[in-house]
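Only one chain comes next, encoded as structure tokens, the form predicted alone.
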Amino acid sequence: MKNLHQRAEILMEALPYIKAYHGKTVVIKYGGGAMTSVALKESIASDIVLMKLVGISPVIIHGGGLEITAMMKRLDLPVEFIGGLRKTDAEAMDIVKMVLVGKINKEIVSLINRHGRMAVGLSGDDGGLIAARKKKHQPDLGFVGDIDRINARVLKDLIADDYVPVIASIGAGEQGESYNINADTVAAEVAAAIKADKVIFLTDVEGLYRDFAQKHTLISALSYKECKKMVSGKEIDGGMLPKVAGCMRAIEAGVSRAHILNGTIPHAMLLEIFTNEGIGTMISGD
């Protein structure tokens, strides 16, 4: 019986955030240590499709940068980062269309559609999702680009119709050439076109700290400000500055919460939503 008690507190705890966030979307972008097992991909599904059931329209983004290094070097071919990006020339763009949205895109959907008929793959070519532009940058990095504009209304019309879409992070240029695109950038994008409610960036560490030696020293909140005056003063990892830089991004566009989480912890999503505690870290407006 005890058991059973902690049981139901467990789901009344969870009751207020159920009602709090019914109806609201939330931006989920997915990648990294998080893809690197098949439990933790499973789990991950699970808990996209529990937020929809309770009423959360989850939009979910996704990289894969592990497994298109992992296939370039099976397939002999030259891996090459500048400056934290990939240089992606014609072959290395074709690889990374079919890792991205071959392989890893149709898998989540197929994940998530192991409850119910509710996800749809996307990538940036589709109906003119991501428009975008190569990348100025000294060397060339080749097919890397920068958004230009997200078609919020394909994003709307989904939701609408009661449907997940997941969306491999490449965009299209104007003469219909793909981009490969930071998955951290997109989803800092998608949630500020579709003002959303909340956008998380699952990642492999707990969340920012003071000082990444010292494990105590984990930030559960900070302001915009707090976190500006952090990325000012290069208190942030540069790893850890890519999904920053889309924590603020969000937050300017008029998003409530912007959170970063370790997803190698089982249900941590569930965790930082329905629990009093939460867990990560949550970067909220002034």
Given for the second form:
6 protein chains.
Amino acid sequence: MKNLHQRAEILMEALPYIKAYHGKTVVIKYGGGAMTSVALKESIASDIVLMKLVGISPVIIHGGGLEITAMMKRLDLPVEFIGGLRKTDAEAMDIVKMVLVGKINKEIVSLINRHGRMAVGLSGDDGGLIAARKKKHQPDLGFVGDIDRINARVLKDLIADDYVPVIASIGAGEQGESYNINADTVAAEVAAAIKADKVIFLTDVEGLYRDFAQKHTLISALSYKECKKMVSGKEIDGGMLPKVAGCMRAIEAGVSRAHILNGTIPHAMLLEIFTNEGIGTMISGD
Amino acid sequence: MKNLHQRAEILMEALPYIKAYHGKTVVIKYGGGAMTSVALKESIASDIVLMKLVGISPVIIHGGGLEITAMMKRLDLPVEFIGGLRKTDAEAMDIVKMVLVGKINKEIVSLINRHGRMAVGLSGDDGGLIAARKKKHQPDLGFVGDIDRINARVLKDLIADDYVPVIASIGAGEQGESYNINADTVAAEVAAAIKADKVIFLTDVEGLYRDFAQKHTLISALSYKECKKMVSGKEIDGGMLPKVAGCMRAIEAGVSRAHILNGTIPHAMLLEIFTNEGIGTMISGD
Amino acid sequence: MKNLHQRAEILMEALPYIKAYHGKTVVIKYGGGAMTSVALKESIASDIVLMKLVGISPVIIHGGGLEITAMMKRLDLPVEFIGGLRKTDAEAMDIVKMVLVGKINKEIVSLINRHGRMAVGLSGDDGGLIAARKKKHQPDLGFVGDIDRINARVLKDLIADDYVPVIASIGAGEQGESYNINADTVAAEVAAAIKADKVIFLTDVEGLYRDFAQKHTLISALSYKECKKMVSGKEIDGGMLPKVAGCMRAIEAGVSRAHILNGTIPHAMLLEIFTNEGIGTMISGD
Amino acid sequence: MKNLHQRAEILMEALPYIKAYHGKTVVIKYGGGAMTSVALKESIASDIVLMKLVGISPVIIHGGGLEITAMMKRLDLPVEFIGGLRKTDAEAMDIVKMVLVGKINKEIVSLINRHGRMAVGLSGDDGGLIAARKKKHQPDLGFVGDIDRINARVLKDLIADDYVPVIASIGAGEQGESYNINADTVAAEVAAAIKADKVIFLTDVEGLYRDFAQKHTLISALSYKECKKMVSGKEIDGGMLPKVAGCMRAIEAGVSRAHILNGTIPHAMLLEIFTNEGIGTMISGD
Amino acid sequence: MKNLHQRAEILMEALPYIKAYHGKTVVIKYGGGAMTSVALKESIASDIVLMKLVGISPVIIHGGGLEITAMMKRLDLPVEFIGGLRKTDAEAMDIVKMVLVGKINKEIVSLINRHGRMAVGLSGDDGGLIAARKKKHQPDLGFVGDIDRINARVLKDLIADDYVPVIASIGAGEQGESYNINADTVAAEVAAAIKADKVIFLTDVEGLYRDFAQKHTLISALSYKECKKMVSGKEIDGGMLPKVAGCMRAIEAGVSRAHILNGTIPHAMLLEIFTNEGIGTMISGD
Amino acid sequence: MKNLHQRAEILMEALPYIKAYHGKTVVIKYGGGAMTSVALKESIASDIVLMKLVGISPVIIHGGGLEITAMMKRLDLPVEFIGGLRKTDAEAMDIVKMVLVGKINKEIVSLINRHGRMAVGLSGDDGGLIAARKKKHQPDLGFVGDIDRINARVLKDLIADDYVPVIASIGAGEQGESYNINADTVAAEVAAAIKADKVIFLTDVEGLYRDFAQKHTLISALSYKECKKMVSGKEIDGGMLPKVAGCMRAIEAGVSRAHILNGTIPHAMLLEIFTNEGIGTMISGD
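Having seen the form predicted alone, I'd like the form predicted in complex with another copy of the chain now, please.
So here's everything in the complex, that chain up top.
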């Protein structure tokens, strides 16, 4: 009986958070760092399902660099990164698409759908979702692209019909060619295009640190302004820059709050959203 | 961190139940026995709010015999019960209405609405919800009534507009006169009329017992058939008969499951609906 | 046959007025002075029903001071007015609510619903309709309140679903406490919040007089400007001030016309709305 | 004041009838006999407008034999009737259409629309409303037709968009040819096709008589069965047979009540529908 | 097989045009010059049907001067034109209406409806579509009118319900009188009122010429500005002025493109809209 | 000009077919045999777009055996077929999914979307579209599956939102595992589930032959009954059996017509649907 009582109390603690997020849209960037085990993937899928059932509309964006590299190696294709960007020739682009769209996307969709038939996978081609063009870069990176425009109609239609869209970060060029696009950027632009209430970057670090070497300097919350100052003061670790840039881009477009969470903690999103203790870094739009 | 992990697990345990009840309608009879303290009332209100937020449509029915008796005594009006039914002359009927509709109903509405503006109070007059006629009874009971018909349109409209209807068990006669109606009966008939998925009777006992004197004989679950046999075998305690009759009436009308719970246990409904351990008696329509 | 012909002509005379008001919203303040007999109440109810059936959306606001006083006296509770406002301690507030919500509101709902199931009663708690706070006043008046905000969603939903809302002038405080609010003020604020086309104050005097002592000085129509001048020139009888203030507040919020009618004349509203001869005072927003 | 009171009472007398017909569909056959003066046409138009404003959906069917004959004579075309049916060669058919659709239909539409923009004229071609074929008849009657099928979609769409359809009794053949069709038949078939609640035949006699020569034998109400017996007993005047057949056809298709009224009495429909004294003959389906 | 291949190619050529016009609204003025043979009328009707089926919303406006004159002559009524405008006394107005509404309008509706039940005929009375007043003119022209206002609701409702409106150019005066209105003007004002994407004037000349005497000077396309200059330079043939004025009025109101086509060429609209070679003159809004 | 005239005629020839198929749903199985060149794929994509634009709802199903085999060979994985079915171990299944979903599906989507943003790719996981289970087979085939159930909601939602669904023939098992499913079977079951009006199998032969060796014995049309007799008489070529079985299954489920076409003929579907000469074999449901 006492056990029951405790459980009831914990469920009740979620109530104000459920109220606060009811009817809101949350874009979740789900990166390779948080895809390391089946248990972890299942934990994230069930978090998404719970969010959906309590009235939140989640939209998932994913990349999948590690599996792309693995497949390319298996096919004896060269793997080369220039400034953190994968050099992507036509053959590599085919592999990128097959792995992201045909494997990782379907895996996420399938894990969510074991709780119901709510997830629908999309890539940038579907409904013309991510219009892209070749990234201008020296040296040439091949089919690495920049976003031209998010055509959000297909997302809005799916959300209105009560589905959870799961998006592979592939862009569609004007001539039908595909582009490999940074998933953090896609998450930020999608959040901007659908005017999401929140964007969450699930990664494999705890969040931002005042001093990365010192774990106790983790920053729980900071304002957009402070964040901007840290960026211009080069106080942010290079690996975190794309995520931080994504957070800032989303906030500039009107998203209220952006989070960087350690997705390897089981149910990280659940804890961040439905309990009082934030577990990562939250950047708020003032 | 360990604490966080435990919380996450408990939230996760609710997931299959939230899935199962998403989109369902649940009629809740909320009786005097579970209105004994402010804390209890708040606990029930927050349970209702949580149910609503996770996609359940709750409909509340309440009586309020104790407060009626208190007010009548204060006004030096005679209080008389015949076979468990309150003799209700015209003056008493006025008091019944004022207390149920003007006091208890508004109190429940107000407690729910502290979490949002979702509850709307109704009595049998509103939208012609409970059409009633005088109960045939010897000796005459005055304005004690039987239900003629539940006109569910106003309920369906409010549910469709996302409100939580809270219903005082007053019936409306053809000439505009009011009738005092047993709230258990109203709950059963409302559940039948709106084809609810579940009806819950919150009372102050644990449920049905094989042998009321022996606490360990509490029945967790029984079928409609078994229940019927117990009734005809007179194995059910007199005080429980209206609730049991309500359960059976609801099941006969197509409601799948009827519950008798001890509403004085904090968050009794939450525990019954969202955890695996049933805490009362469930009668299922097999 | 001649008789028939006359009847046809009278029905036909209503045609241009029915056309003019079709699809309009009319807020009606129904005060104690016009609740003095059953016949009168029935006459007002049938006027409201006729309005509804010819395409007008009526919204009723009522108070009920006389019955409150009667009940308080019956309970040996002190009745005290300070500057026209009822001193309302916690116990009195309970009585106010029970009488307004549990008795008068239901009586009006019931009278209308004898013509169909169109009326639904509301108090300030329902759907969070009337958010209120304690009135600042010296000496302290207890639970007498001012309106913070009309949350019109529940009204709009009910009107869209073709119901006639009947509102008791009780406000809901932030902590769930109730406030006694002047019904004229509620009528004006509700008319403002739902952008009504017309507001009607049914009282027991004919309207405004140039000189109250001289019956022949009744003012049929005056502009908002003239009305304001009369108020600042203190030419208006004290008892009429709340109604006149309500008219002016409504007009300031965009309501086109405000009327003060003698509700004790049978079918006063019918005559005012559907015949050429106005029977009270109309203040127009120029 | 006394005058005002009388008016109020007469308006109030209409209330139960307005309630009873609210939301109902009424098909009105408006024949040449009731088109004899401008005043009469205006009276009928205003009756239709009043019906529309109090929530009834009227659908008007009209013929116009007298004006057709007048125009044909003016054009020196032969006018010939065989068994009450107009022999209609191709040239005559052109005239029939021009007069019915281009003159009479537009006149009725225009009279109604002086009260608002609610009427829309239709002939059998519009939206394929009246599919017809050549009437088999010896001797040949030319372009006189029988109804194949009422395609009610255009009517239902216009009613749903809140218009009053006004229909000229012209049928559309498969090859695009037009047919002259008896307007009583069109009224009956339209009432059947849209499942009207009532059909009214406005003509220039009072109704059915037990004995046509004796005015005091006017029948106020009779059942479908009695009516059928009178028809098979040849007790009905030949001129009334098409109307009576129309009434019976409509009732057989599920219309509850069919009326034959003297449309030359000003506001005949108003008196029939909104007052207690029926002025013509009502045939009821029972 | 080769034949089949050619056909496929021609169908395919239409694809980009179908894409471009999908969901667009096109107003078509269909004048007497293009009504000279049954084959021609059928060709125009089938063009309209094809446009409708591929997702364009066509709205047809027609006049019919030649048939009006013929009927007037048959009735020995005087036919007089003053400055290109038909003097129209009351009797003539009746004929105008009968011929336009009862004959020509129904003929067009019927030709379209042989392909489905999509056309609905309207005149200015229906739904109050064309509010008009007497044209000020010396000498007096009788019932010749100017447009006061297009009340587009009935058009929008019919288009939304998937009908093809076919409009006779008759205006409705305030007192119910009718006016003869230039159909080119009606087309321009209707296109303006419904914010059409394109307006097409089907006439019996090829389009605008730089020099009317020299066929090879036909202008394929010109801008609004150039057109205006030609008008002020009096370089446009008098007979073309109403059409040119209609084009310019439509463009001023926001229509993107206006066309003058030779409607006597079979499937002129089809060729203009669905093939690359324009066959008439297109005026574009810059 | 003569050329123009011819073009107009050919467009006009399509009119009756456009009318007949407007609003219909057509399921298209698009197999490897018709994916042999870029030009061919573009031709099929533009046929689909034209169908969509003229009001048909196409749903595309595709397989892709050749590309799967190519990729498996590249990865040095064994390729083995047993009775025409690909033996598919876990590793092979990954490749099947990546090629079908990540490559071929996206290629088709992309080709269609160059004409607009109308195509959305799906695999059996998305929205739980194709619920499947392991095929019972000796010897074991690994992840080759049979369809349990088509969950058509996601298809219906996408069609209602005006998209063209493009489906990869992958089934989703209960534990989240994937199954390789015959695309002909998926096409037949999808057509059955959404009650399509027509199903088309695009392959690389002309259709059914009475005698496969004799080209002139191609069967243009046959009834379901005849087809059944041919199957039981073993008169059908083994390679055609899955298509013929798909046709018959669809017809049994209520689809009216099933076609087998040679998809290597440019615009084969266009010619089959929009011209009078059928180019393949049509099986009709009696």
